[in-house]
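This document starts with one chain, in the form predicted alone, laid out as structure tokens.
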Amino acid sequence: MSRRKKLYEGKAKILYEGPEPGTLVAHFKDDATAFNAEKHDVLEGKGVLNNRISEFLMVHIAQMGIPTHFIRRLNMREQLIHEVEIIPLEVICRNISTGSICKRLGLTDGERLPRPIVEFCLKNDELGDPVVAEEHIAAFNWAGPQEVEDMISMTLRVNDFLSGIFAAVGIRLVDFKLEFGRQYDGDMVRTILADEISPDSCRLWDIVSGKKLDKDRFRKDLGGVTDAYAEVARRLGVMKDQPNLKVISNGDAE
């Protein structure tokens, strides 16, 4: 990878120029961050797990007919992706109340919401990624009306798929974050799913014990972060070729 030009380094990934025009190589780092990078650590193996879990989910999502930037996995830490212009919004889908929505709306933590709620946040670490309304999106031209409609539609379809696939392995999908990008082909442009889907971007709770199997273990100093990610990978059948990865016991409760 050192022979390729590094184009961007974020909190969890490095992007390199790809082997062909219109492609990039995404390298998954072991860095863990929270609270807009105010909290930081390096957790050995986290990047490998996120790469493999995200590959597994993106492949299945593409099979549903939802376009994604994922092309193929290159190795344990890297994947080849389509180059896109990232839309400056995070799309949050919530099935159960926890985190910031409880503080904003006075909801009880762990309460099932009446229906999945889709929220938009502006991608801006300095401002704390604030929640924005569709009026803000239109007024400041962060995305067009059709893009907003497409992002909501795809997010709800992804929610249906993820809820089912995780429930089948005893995991409750509490909420998750998606990012989308614009893929250009001459005069044509389409909205596609980008970034990653992993325990870094989802809240995942064991259905029986309520044990957190996601980044909240890092945010809340619960420990066992990579063990939890490995447990998600094991249940999904993703890391069968890595028997030395540790997992946490199904019966442990917090």
Ligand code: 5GP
Second form
Amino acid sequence: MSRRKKLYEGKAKILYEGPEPGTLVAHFKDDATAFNAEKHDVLEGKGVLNNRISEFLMVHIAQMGIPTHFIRRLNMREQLIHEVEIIPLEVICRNISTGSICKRLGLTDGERLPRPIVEFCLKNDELGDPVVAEEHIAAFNWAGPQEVEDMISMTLRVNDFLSGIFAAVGIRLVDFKLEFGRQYDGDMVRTILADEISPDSCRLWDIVSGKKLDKDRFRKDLGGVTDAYAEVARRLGVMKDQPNLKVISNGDAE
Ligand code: 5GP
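So that was the form predicted alone. Now I'd like the form predicted in complex with the named molecule, please.
Every component of the complex follows; first up is the chain already shown.
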């Protein structure tokens, strides 16, 4: 995509100027990174799958009344989104103990938590996205009290909703990461869901076999990463309209 002005390139996405003010085009790359980009690979087709899975989930989340930055998918790798000021926090919601919470708190891996736990991490690659308390968020003014309350309530609603969607197709939603942004409209500002929701940002385990269907396959060198993402897409009924679509494609057009 060279015809649009590139505004930002991240680890998994590129943001281009959108066709109208207040809009951006998000381009989903095939790059996979982990451990603060120490591990990097290109997984052909990952961007196409994440674009479609994220579209599917964002559309359903919007339908239940949670505002999101998603406007519409443009092509295999790109979606039109509302421009927001990203709140510099990652909001993590956990249903099952695994990953960093086990290391931090000495928990046994794979056990259902007493209730969903919402954690905030500061978005800072150099520091490795450290967990922060609401006290830090308030003191350093990373987000206001109303924004924190809104992020927690939206995250818990997204958790209930996505847990149901995934359970219906035999997948356990173990944990996930969300990002939120501020959307300005004159004097008004509202908190809306931003970024993506995909197997890059969720842990998804097959309910029967426990097989990991998410980015942990890349982090832990388990292999079959894009096959697992394609399995998630298939079960959700995403890309049903294109049964013969070759996921391995670098093109932007459908
Ligand atoms: P953990 O803190 O256990 O490493 O991750 C918790 C959940 O948040 C996992 O689903 C993981 O994929 C997601 N997550 C945490 N940090 C990041 C991040 O920087 N990028 C992405 N895409 N997901 C993250």
